[in-house]
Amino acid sequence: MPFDSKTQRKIMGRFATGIAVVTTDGPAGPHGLTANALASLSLDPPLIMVAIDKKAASLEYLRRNRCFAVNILALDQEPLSRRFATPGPKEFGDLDCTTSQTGAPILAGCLGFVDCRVVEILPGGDHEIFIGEILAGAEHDGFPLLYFAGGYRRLADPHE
């Protein structure tokens, strides 16, 4: 008998994660989604992986555009996380964005970003795993937006 998916979700919800908005632009147009199923994969070559649900509208945008940026959200960017977590079209017109190498939107105020070219797409159960070669990136000071046990969280400030 397969392991219960609800139990798996509860167990893995005990693993605190950072939150990112994955953005893309290209032939399919601009799009973005909130994600925490991502990881640094390799330093040489510089690779990152992002897992996208096969039912997500974002999947086709990433496939067609063949690029993405991972924008690591800062503590005050919870509204961005919520915005890109909802289904439907994604608007960037009112956001402060730049681009780097691929044209994928880079969101202002993030703790960091990596701009990637898709080099491989692998099956991963009910997800597809996008492997991206990092072409550019930057990091900034601040506190991260975290997700734990089904809710947004913050790190305790050691100076408080």
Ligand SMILES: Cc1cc2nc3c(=O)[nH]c(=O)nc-3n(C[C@H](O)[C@H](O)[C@H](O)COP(=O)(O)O)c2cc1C
Given for the second form:
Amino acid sequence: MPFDSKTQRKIMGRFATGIAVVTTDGPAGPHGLTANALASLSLDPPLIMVAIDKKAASLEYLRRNRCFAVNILALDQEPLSRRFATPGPKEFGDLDCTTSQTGAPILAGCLGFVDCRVVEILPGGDHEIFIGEILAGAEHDGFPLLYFAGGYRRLADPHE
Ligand SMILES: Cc1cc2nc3c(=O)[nH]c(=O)nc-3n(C[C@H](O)[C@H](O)[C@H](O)COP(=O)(O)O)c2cc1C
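Right, the form predicted on its own is done; let's see the coordinates for the form predicted in complex with this ligand.
All chains and molecules follow, beginning with the one already shown.
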């Protein structure tokens, strides 16, 4: 019998993560989703991976656009996280965005980004694993938005 998915969620929810908005643009148009199933995969070559639910609309956008940017959210960007975690069309018109190498939107105010071209798409159960080669990136000072045990969190401030 397969391991219970609710139990898996609860256990892995104890693995605290940052949160990113993964964006893309190209022939399919702009789109994005909130994601934390991502990891820095390789330094040489520079690779990053993100797991996308097969049911997410983003899957087709990423497949067709063959590029994505990982925008690492800052503490004050919880509204952005909620917005990109809501299924349906994603509006970028009111957002402060730039582009770098691939044309994927780079969101202002983030703690950092990497801009990637998709080099491989691997099966991963009910997800697909997108491996991106990092073409450009930058990091900025600030505090991260975190996710732990099903809720948004912040780093404990030693001065509080
Ligand atoms: C904190 C958090 C992390 C998430 N991580 C992922 C993820 O890594 N992969 C994924 O496919 N969905 C993830 N989701 C869910 C998607 O953001 C959500 O299903 C979104 O509506 C998908 O949008 P789309 O259908 O337009 O692609 C996450 C949601 C939250 C709130």
